[in-house]
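As structure tokens, one chain now follows by itself in the form predicted on its own.
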Amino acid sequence: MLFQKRSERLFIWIFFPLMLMMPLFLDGNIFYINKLSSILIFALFVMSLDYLVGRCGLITLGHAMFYGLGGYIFYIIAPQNEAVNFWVYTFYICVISAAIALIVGFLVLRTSGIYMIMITLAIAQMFFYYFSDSMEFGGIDGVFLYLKPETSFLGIKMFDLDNPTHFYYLCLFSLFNTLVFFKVIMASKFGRVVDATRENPERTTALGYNVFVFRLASYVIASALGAYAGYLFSMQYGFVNPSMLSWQTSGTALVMLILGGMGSIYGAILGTFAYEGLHYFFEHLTEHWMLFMGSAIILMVILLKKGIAGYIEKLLEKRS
């Protein structure tokens, strides 16, 4: 069974049907539909980071580099006055991002711990300052994307990306597919070896597995999916700017996956929704919302040591 834990199955059967019906509950309210789409996109990004940190044990503060590159790569390779095919350019962006991740991973994975955190942060900031200072890419203001791709597949138009509800369902579809994709990887022999490299790399090496190769493959997969999330975000709002590559974006994603429960993968979704829910609540409650937001996060981290997903699993175990 792909989703072995009871908490995972419960999450799947509650979260995704609820999200499928959400546009009906919102009665076509464009603001909230767009807000939910943004949260789904960032949840996909956090999920890719959770795979790196929680499953592979590779802590990075530079994952946002690929989130931003997803948008910039699309701007660079797509014609400015022609609507391209979404599926074709998804492939292009994932392949180009994977190639960049292969080079970056070859360098950063020769380090570990605090050294890996620092080198990934340094490389990400190099890209951040490059795009910030480059007038060709609009500097700190970024660049605009005037045409959204079309989604025809075998002559059938699947989504209208100019329609916020259609775009919302594309984001939900992408999130579900990414969750299933990671679960398939984790259940495979490749995933079991990756778990072993996290738990005991020396013994894994003694068994004849090349730890570096498995970590590099994992880094490439997670980075490509992080770039896909950035591609979706750039399409939603029609622009891409350097803030997408900043260390603050990586730091926020790390907080979200810690809140959700590292290594559970689906916890990344819970953590993203919890963080954004707290943000929205405190932001509309007081102008000093950051003080309350920080206090709430600290309290949750202290009380929920394994995150929201870990708490749900513990609760279900007690009842069973």
Given for the second form:
Amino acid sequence: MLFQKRSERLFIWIFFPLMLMMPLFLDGNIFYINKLSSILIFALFVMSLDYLVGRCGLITLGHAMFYGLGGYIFYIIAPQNEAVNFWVYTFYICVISAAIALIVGFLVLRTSGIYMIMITLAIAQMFFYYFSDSMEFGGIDGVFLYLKPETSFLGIKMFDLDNPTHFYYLCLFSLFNTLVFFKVIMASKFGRVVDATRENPERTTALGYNVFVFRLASYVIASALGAYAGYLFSMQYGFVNPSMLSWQTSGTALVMLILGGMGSIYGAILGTFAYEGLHYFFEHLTEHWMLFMGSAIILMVILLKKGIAGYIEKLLEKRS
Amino acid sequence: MSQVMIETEGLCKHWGGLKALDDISLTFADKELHSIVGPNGAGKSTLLNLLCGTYKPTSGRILHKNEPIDSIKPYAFARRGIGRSFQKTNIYPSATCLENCAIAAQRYMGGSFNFLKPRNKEPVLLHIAEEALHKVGLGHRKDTVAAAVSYGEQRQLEIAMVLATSPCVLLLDEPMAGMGHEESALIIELLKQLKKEYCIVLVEHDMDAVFELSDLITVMVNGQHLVTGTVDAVREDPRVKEAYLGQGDEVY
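The structure above corresponds to the form predicted on its own; please give the structure of the form predicted in complex with the partner chain next.
Below is the entire complex, every chain and molecule, led by the chain shown above.
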């Protein structure tokens, strides 16, 4: 069975049906639908980071670089005055960002631990300053994307991206597929070696595996999906700006990941929702929301050692 | 003497000014158990680490089946069938014993870049892994998480993992370290079986085990080769007595 843990199955049975029905509850309230879409997109991004950090043991502080690149690549390759095909451009963006990840990963993965954190940060900052200083990409303000892609596939128009509800379902669908995708590769023979490289790289080398190659493959996969999330984000509001690839974005994603529970993959969704929920709550309570937000996160990290996902797992174990 | 599996020619390893290994020339033959003994710091583990590619030699050559292998990548040693176990238990603690061996077996079974095939749906691979566990007497522990089995059993698992890689040379670094008497006896029995099939290089402090198992013994002192010979020859050698056994009643 793909979803082995009870907590995981429980989460999926509650979360996805609930999210499917959400637009009915919200009854066309565009603000909340858009808000939820962007949380789903970010959850997808955090999930790709969880695969790197939690499953591969590769801690990066530069993952937002691919989030931003997803948007910028889309801006660069798409023609200005013509609606492009969504599926074709999804493919392009994943391939191009995978190619970039291959080169970056080749450099970055020679290091590990704290050095890897530093070098991923450095490379991400290089991209950040490149885009925020360049005139043709609109500097710190970023650029606008005026036309949304159309989504016909084999001549059938599937949905309309200008419609927030349609876009919401696209995000939900993407998130679900990403979850299943990660679960499949984690359960595969490839996943077996990835688990081995995380837990004991020395022994894995002694058994004859080229650890570097497996890490590189994982890095490329996670980066391509991170870029896909950025591509969705840029489509939602029709703009790309350098803050997408700033280190704060990477840092926020890491915090969400730790809140949700590292390595569980579905915890990424929990973490993103918990973080955004807290954010929303404190923001409406006080101007100094960051103070409370920070304290709440510190408390949660201390109390929930394995994140929210780990806590749910423990609860279910106790009951059974 | 049967076919030579591994040969070292003038092997040296220097750490700065320290000569951990100095000009070691040895041959290890197939289907023989060759022990390496010596006091602490004699360079036994360093030699093993060179033979399995963890360290690169400062100078000298290593030949496997008459081909030089000292410049190949560390993981390539295992692919040539040079498997090693570690002095400090070096397993995947959160995985089950069976999974530990399955990781080892999957290397030569292939398909490690298969993203879709579920890892637990390959009977051949799991069978190999299970067989390796049975060989070391851990068959009943296959579904137990490796961190939860006893220390002695972890040592057995360590050997099972090497066996699951289908090696031709076994480099065993103190497989009996920290084991109880009964567990040691089990490993000795196991090694007796294994040396009929494999070329084994054994580094071990338990001298009873070494004398019982070895076809050849090499004694090392301070990174230098002192003597190589049969059990009886080494036992009678006055230099060995002086350097190693004769320093007191203490047995290392």
